[in-house]
Every structure is written in structure tokens, then in C-alpha cells.
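As C-alpha cells, one chain now follows by itself in the form predicted alone.
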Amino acid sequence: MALIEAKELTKQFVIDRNWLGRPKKVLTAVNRVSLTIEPGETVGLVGESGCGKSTFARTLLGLYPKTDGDVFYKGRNIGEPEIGKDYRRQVQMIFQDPYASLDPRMTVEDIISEPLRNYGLCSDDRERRQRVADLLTQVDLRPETAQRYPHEFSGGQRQRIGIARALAVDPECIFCDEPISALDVSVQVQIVNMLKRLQEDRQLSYLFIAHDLSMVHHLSRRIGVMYLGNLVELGPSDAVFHRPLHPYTQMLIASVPRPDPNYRRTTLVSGEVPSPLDVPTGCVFHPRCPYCDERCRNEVPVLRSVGEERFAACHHVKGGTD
């Protein structure tokens, strides 16, 4: 059983009303993506800028309320109640900027308390102390900084601290929101390794959100692309990088600095990514795909299998129930 599972999840912004407050103008920034994420079990999401990719997560937690579809955590629908509850503890986040992600007004040790406080889970304040002290050891940070503030730490410090209050209370399962891309690149290795350590010694499950194809294949074992608000090919990390099905991820795999002074990209990008709000009809990815043809000009391709684990949303691709 999916320890989180998204069913044709989708979220949408209302720009504009008309003068009796009806919608006028919607951005669709997540259109019926579904994934699943298994226990231990690290997903990574890549796509360019504006893609969806955040919304998404953001979605899937609750911090935004979805416009339509179903999330399942174990088998249940979070909009029960009880699951929901249970669900905003087991399943927390990281964010992509350690500097705007914490409250300059508050302590490092307020911070990361105050989920413990949020569930009740420790007795007393000298309890509530020595985890904060323990979960400072955990990120690699001293104890003693406890009671400095925000402004005192660099910004891979930073994300360790954030990366504290979300282990705070045991989750299960941590979304991490491009966590590197503001990092120096020594301090993304680190904050990496770290994550790799935490995982392995607590069980746990990312959705890791990047721009860096290379640190996504890295760290997960599925990869799911998405363009203009729609997961385009999901599949294994290995398949999905080294071979990739879909146009637009070949696009992106092409893109990715090599260290080899003799290779050749034979797929580049083009063109630019279309307005949100002006989605192309049939397949959004057609006014920049190479391989377009009436079909795709006008026929909207469903996200399905093409393999062992493979999925992907393109007329072109062959597999499944071609």
C-alpha cells in the first residue's frame, strides 16, 4: 500500500472575477497529476520554473486547498477528520528558502519546539530542551545555538534548522521544496548527504523537488516530469534519465551540463514555456516539440503506461495499449 498517494490532484487560481464576484479568469497550475510515494521511498520532481512542481507539493500537504481530485494517506482519504490530523503530523516540509522560512523574531530552539508543542509531545520544558538539543546534533548544528536567532546563521545553517522543525515530530514522510537551490554548491552536497543519512536512519519517505536533473537522479528512485502544470513521464530514476521517452524530459536530459569537451547535444531546447493562462489546445508541449503533428495539435494525450514502471503522456511514444 501507497504511504501517500495523489489521485488526479488538481489546483487552480482564480485571477480575475467579473462584477458578480464569478470567475473570470483561472490559472490551472496542477491538472489532474496523480503519483504515489512509498514507504522509504524517494520521489523526485524536476521541471522547468513555473511548472508546477511547488504547487503541487503545496497541494498535496494542504497548505493550498485543492480544486479537485483525492489525497490518500495509507489506503484513506485525508479529508476525514481523523486521517487529516494524523496526516499533517506524519508529513511535513521543507522549504526552498531558509532565509524566508523562518521566523526572524524567534529563537532557533522556539522554532523548532513549536511543533512539539503543536501535538503535545513533550511533558514538560526541560523534555521539550533536550529534544531540541538532540535535533540540533541530528542537522550537524550545536546544541548551544539553541537560543541564537535566525540572522546569526548562513544559509546552509539555516536549512539545517529548517530541517529540524521538520523532523521535530517523527513524520514519515518530508517534502522537500528544492531545499539546495539557494546553497552554495559545497554546502548542497552536504545538505544532501545529510538527507541521505536521515533517511536511511529513520525510514523516511521524500518527495524531493529540483532544477538539478543530475541531484534528482542521484537521490530517488522514481523521477516524475511536469510541464505547465502536468505530469508529462514518470518512471525509474535510472530509465527516466538514461533514456528518457517523453520530448520535453529528452529536452531536459540534453540540457545537463557534461564534463566532456567532445559531447554533442543532438536535442535541444526551444522555444519558450506558454502562459499559464493561455494553456496550447490538444498536447501542451506541441508548439515546442520537434515530432508535432495534427494529433498532438489537437488531441490531448493521457498519462499511461509504456513499460515496466514507465508512463508517459505523448502520442509518439509507443507502449501500453499502442
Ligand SMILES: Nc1ncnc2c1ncn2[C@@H]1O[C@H](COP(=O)(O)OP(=O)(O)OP(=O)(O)O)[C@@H](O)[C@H]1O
Given for the second form:
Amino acid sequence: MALIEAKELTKQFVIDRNWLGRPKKVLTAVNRVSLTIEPGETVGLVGESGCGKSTFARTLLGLYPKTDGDVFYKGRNIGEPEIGKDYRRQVQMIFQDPYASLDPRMTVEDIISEPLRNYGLCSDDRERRQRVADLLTQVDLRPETAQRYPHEFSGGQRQRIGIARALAVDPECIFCDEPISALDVSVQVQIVNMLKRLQEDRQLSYLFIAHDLSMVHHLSRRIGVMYLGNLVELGPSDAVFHRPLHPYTQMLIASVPRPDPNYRRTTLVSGEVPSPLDVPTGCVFHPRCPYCDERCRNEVPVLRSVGEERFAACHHVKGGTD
Amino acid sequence: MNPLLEVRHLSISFHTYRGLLEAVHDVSITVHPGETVGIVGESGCGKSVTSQAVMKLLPQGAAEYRTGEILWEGRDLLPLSESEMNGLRGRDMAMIFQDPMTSLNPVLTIGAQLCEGLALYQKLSKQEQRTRAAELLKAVGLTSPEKRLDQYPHQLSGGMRQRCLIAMALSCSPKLLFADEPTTALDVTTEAQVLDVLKKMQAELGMAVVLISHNLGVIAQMCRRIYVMYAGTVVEEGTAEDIFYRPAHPYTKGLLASLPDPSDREKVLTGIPGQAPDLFHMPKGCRFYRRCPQAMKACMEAEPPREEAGPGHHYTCWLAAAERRRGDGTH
Ligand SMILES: Nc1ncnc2c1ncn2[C@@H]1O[C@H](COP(=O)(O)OP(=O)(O)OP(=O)(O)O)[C@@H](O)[C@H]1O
Ligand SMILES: Nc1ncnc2c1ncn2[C@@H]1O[C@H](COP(=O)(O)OP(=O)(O)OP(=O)(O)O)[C@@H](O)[C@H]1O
Ligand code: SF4
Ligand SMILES: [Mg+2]
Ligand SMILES: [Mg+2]
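With the form predicted alone already on screen, would you show the form predicted together with the named molecule?
Following is the full complex, with the preceding chain placed first.
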């Protein structure tokens, strides 16, 4: 059974209201996205800026109220109060900018033990100190750093503190929203390797959002590709990276700059994401798509099964059932 | 061919409240007409300072040129006055900065900003300026260039703004363009398109480009020759093939070992342990020794020598000397 399942999850933002307070403009940041996360699995989420990755993660976690759809935790709807409570403890989140997400006036110990206190997980100070020391060791920081403040740490170390805090309540899943984007490549590797090790030790699941497609490919078992709020492709990491089916995925993968001076890109890369307030008709990708035809302009393609564990939302992808 | 730009043994320090900080140490870089040279390295290693030093754009008073010379077509730039430099900047060398939003004026239309640049160096009528500006926007791949001329920066996407900056930098057909992380803030798809534009314009104008990036993929795709910087120094230089297929310096090797292998998801990334040194507490010997898997006693004691790994391929490291000593011992 899936650990977490999003079913047709939708999140809209009201951008503008008229003088009666009625919504004038509605921005659909996440449009009926269905996705599962299995126990111990890493699911990567990619797509251009503004395509709804963060909003999806936040809505899935319940940080944003959903507009429509459902979220299931181990098969049960998190709308049920006791399920929701359990879910919110079992799923934690880490962010791109660890500095902004750590309170500068709190010591590392306070930051890490806050969730412990919130969930009443440690009976006394000694036990709490010990837990914090253990957690710091797990993220390769010295336990002595517990009494220091966030500004005394480098970006990579702050990300470690954020991870230690997320681990404090011993969660089953961590949503990682661009956790390495702000870091140097050599430090990125340290964090990625640590995430992998923690996953093995603790059977953790990750929802991993990042701009760097090769790193997402490296870390994830499956990859989901979003475009303008829609999940347009989903499949095993190697398949999506090496044999992308959706024309948008093909363009995205082709764009990745390869560290090989003799690599030559063959796929045409063109166009930009349109405004989310003015979403194209039919297939949202049609204005940029080299295969676009009449049907694409008028009919919305739904995400459908197109092979072993593979899904794509495109009229021109062969295979599977309509 | 005579080099266009020759930076020799350049060292730059900043006066800060914590004392003197040496941001760039003994850096030498050569750029020939028409070639694309890459400077790659992690945050804070001195890439931007080096390029700003060449254009003499560093904050006066705070920055100090400690040693070295900067030869532009054989002429040393360091003694030049500000007005002489102004003549060179824009016309001979131009720069695209890291953050497109801060380098565009938010209250002026794109057209006004482009024409301003054009008017500075060429005698053109208002109408000619506008036509030329539209041509430039078209050349960098902007759709409906006439319309863009009347728009303000905030009305454009990040990719469009970056194209405008390229257009502005190229408006006077410079001989050398410094592009400092020109695509770092952009999505990969936009990045690919902006890099294509840069390549195309370079071929058309025959200008040299110094591309600064921390992204090894971008550097590999664009540059013929590459300088790898670490903690204010150049640790390796060579052709793109040298750097990516035959890296010699342990830092370059570590950088490459930080990149995932698309053909093998299971490959363990060895990366580089630790983090770059604080410039205020620079190690005495090799600046990389605390993170280097091959460090020896010599590395801690003295600055490593510059070694040749092949024609035009150099690196700064004690390993070769140690190798030679070992060789001597056995024979
Ligand atoms: N609180 C909000 N109010 C209104 N609109 C929002 C809000 N948060 C996000 N949006 C909009 O929703 C869309 C999706 O944004 P989101 O931040 O989820 O994208 P993303 O894929 O995470 O992008 P990035 O890669 O830049 O982080 C964007 O158009 C964004 O402007
Ligand atoms: N005006 C200044 N005053 C003091 N220190 C400075 C100044 N400008 C730069 N530095 C320092 O010089 C060093 C090199 O900075 P530089 O901006 O060249 O790095 P970079 O390689 O361009 O890094 P990034 O990839 O982050 O842009 C850094 O340690 C920086 O803090
Ligand atoms: S000089 Fe020594 S420490 Fe520096 S890179 Fe070479 S082997 Fe490593
Ligand atoms: Mg986001
Ligand atoms: Mg810089």
C-alpha cells in the first residue's frame, strides 16, 4: 500500500477580488495531480519555475488548504482528524533556504528539540539533550554545536540542522523542497549522500524537488514532471531521463547542460512558460510543442498509463489505453 | 596571435572591518581574440572579483590591487585613469552581471536603456537608434522586438531580461564580453536558449567571451579553454578536453566526482569532503590540502608549484614533484 497518495489534488489561489469580495482571477497552481509515494521510495519532482512543485508539496502536506481532491496516508483519508494528526507528524519538510527557515534567535538545540517538545516526545532535559546530540551526530555535526546559533554555520551545515530537526520526530517521509539548490556542488554531494544514508538506515521516503535534473535522476526511484500545474509525465527515473515520452520532458531533459565538451544537444529547445493566469486551451504545452495539432489545441490530454509504471499526458504518446 | 587580454600574477585584497582579505591570489589568465574562456569554481573562489578587477569595476578604496598587471592588447590597464577606462568599457569590453534585475534600470523602458548605450559610442539619429535597438533585440531572439522597446524590465520574464542584457552588452560590438553567471537564475530550458544566443552572437561578432559559472555543464558546453579556481587561486587550466577528460588537480577531480553519472544511477558520488577555507584563515601551503585526499606533508608547508600536464594544460599541486622524487629514489 502506498505510504502517501494524492488523488486529483488541486490548489487554486485567488489573485484578485472585485469590490464585492468575489474572486476575479483564480490561479490554478496545482491541477488535479495524482501521485503516490511508496514506503522507502524517493519520488523526484521537476519542472520549470512556477509550475507548482512547491505548492503541490505544501498542499500535500496540509500547509496550504487544498481546493479539491484527497490525500490518503496508508490508505486512509487525512481528512479524518486522528489520521491527519498522525500524518502531520510522520511527514516533515525541509526547504531551500535553511537560513530563512531557522529562527536566528534560537540555539541549534532549541531548533532541533522544538518538535520533540511539541509532540511531548522527551520527558526530561537530559533525555532531550541526548536526543539532540544523537540527531546532530546523524547529520555529521558535532554534538558540541548544539549551543550555537544558525548564523555561525555555513549553508551546508544549516541544511544539516534543518534535516536534524525534520528527523527529530522520527518521520516516515520527508518532503525536500530544493534542499541543495543554494549549495556548492561539493557540498550538495555531501547532503545528497547523507539523505541516501538516512533513507537506508530509517526506511525513509522522500519527495525530492530540485532544479538539477541529473541530481534528481541520481536520487529518485521515480520522477514526476510538472508543467503549469499539471503532472505531465511520471515514471521510473532511468526511463524518464533516458527515454522521455512527453514532449515537454524531452525538451527539459535535452536542456540539461552536460559536463562533456563533446556532447551536442539534438532536441530543439524553445519558448517559455505562459502566464498561469492565462493557461492555453487543450494541452497546456501545445504552444511550445513541436508535435502540436488540432486535437492538442482543443482537447485536454489526461495522464494515462503508457507502459510499465509509466504515465504521460499527451495525445501523441503511443501505447497504453486511452 | 597576440592575446587580447593578459592577466599576470594578479592579487586583489579588500579592506574589511575584520582586516585585509585577499580574495584573489596570483591569478594569471589569457584570452585570445574570438575565443571562449571559462572560469569555474565554487562560491566565493574569486570569479567575480577577477572579472571586475579586469574591468576596474571594484569598489575604489575597499579594493586594492596588490600585485600583477592587466594587459589589454599589450597595454597595462592599471595605470589608466577612470576616463580612459570608460572609453574602453562598453566599446572594447562589456559585462553581463550575475543578477539581471539589478543591472537593468526599473524605471526606464528597454528601448531607452538600449538607445542610451548606442548613443554613447555611435553617432545615430533617434530613429536610427530605435531601428538598431530593435535589430539587436531580434538578434538575441526576442519576439516582437518593436513592442519590447516600450516595455519596462518588470514586464519581461527572467529569460527575456537576460536576452536584453546581452543585447545591451553587445550594442557596441565589444571585443571581449565577460558573462558572469548569465544563466544562473534561469530555468534549464531558458538557460539553454540564452546560451545558444550567446554562442550565435559570439560567432557573428567574432568577439571573445569569458564565461563565469559554477556549473560544470554550462562550462563544458560553451568553453574551449577553462580555468578552475579555488579559494582565490587558479588551480588548473587547460582545454575543455583536458579539464573534463584528463583532470590533473585533485580539486578538479573532486568537482567532477561530485556530478551524477546519467548512465549509472547507482554510482556513488565521492565528491569532496569539508568546505572551502575562510579567506581570513587561509592555510599556509596548498589552499586545498585540508580537503585533499592525496595531501602530503609538503602540501601543508609551502605553496605548490605550477606543473605542466600537457601542452597548455597546467595545474598547481605538489603531487608531480613528489612523484619525481620517488622516481629519483628508485633509480
Ligand atoms: N501564496 C501564493 N499566492 C498566489 N500565488 C501563488 C502562491 N504560491 C504560489 N503561487 C503561484 O502558483 C504557481 C506555482 O508556484 P510554485 O511556487 O508552487 O512553483 P514551483 O514549481 O515551486 O517554482 P520554483 O521552481 O520557482 O520554486 C506560480 O504561478 C506561483 O506564482
Ligand atoms: N567588496 C568586497 N569587500 C570585501 N570582500 C569582498 C568584496 N567583494 C568580494 N569579496 C570577497 O571576495 C571573495 C571572492 O568573491 P567573488 O564574488 O569573486 O566570488 P565568486 O567566485 O564570484 O562567488 P559566487 O559563485 O558566489 O559568485 C569572497 O570571499 C567575497 O566575500
Ligand atoms: S598540493 Fe597537495 S593538497 Fe593540494 S591538491 Fe595537490 S595533493 Fe592535494
Ligand atoms: Mg518551489
Ligand atoms: Mg560571483
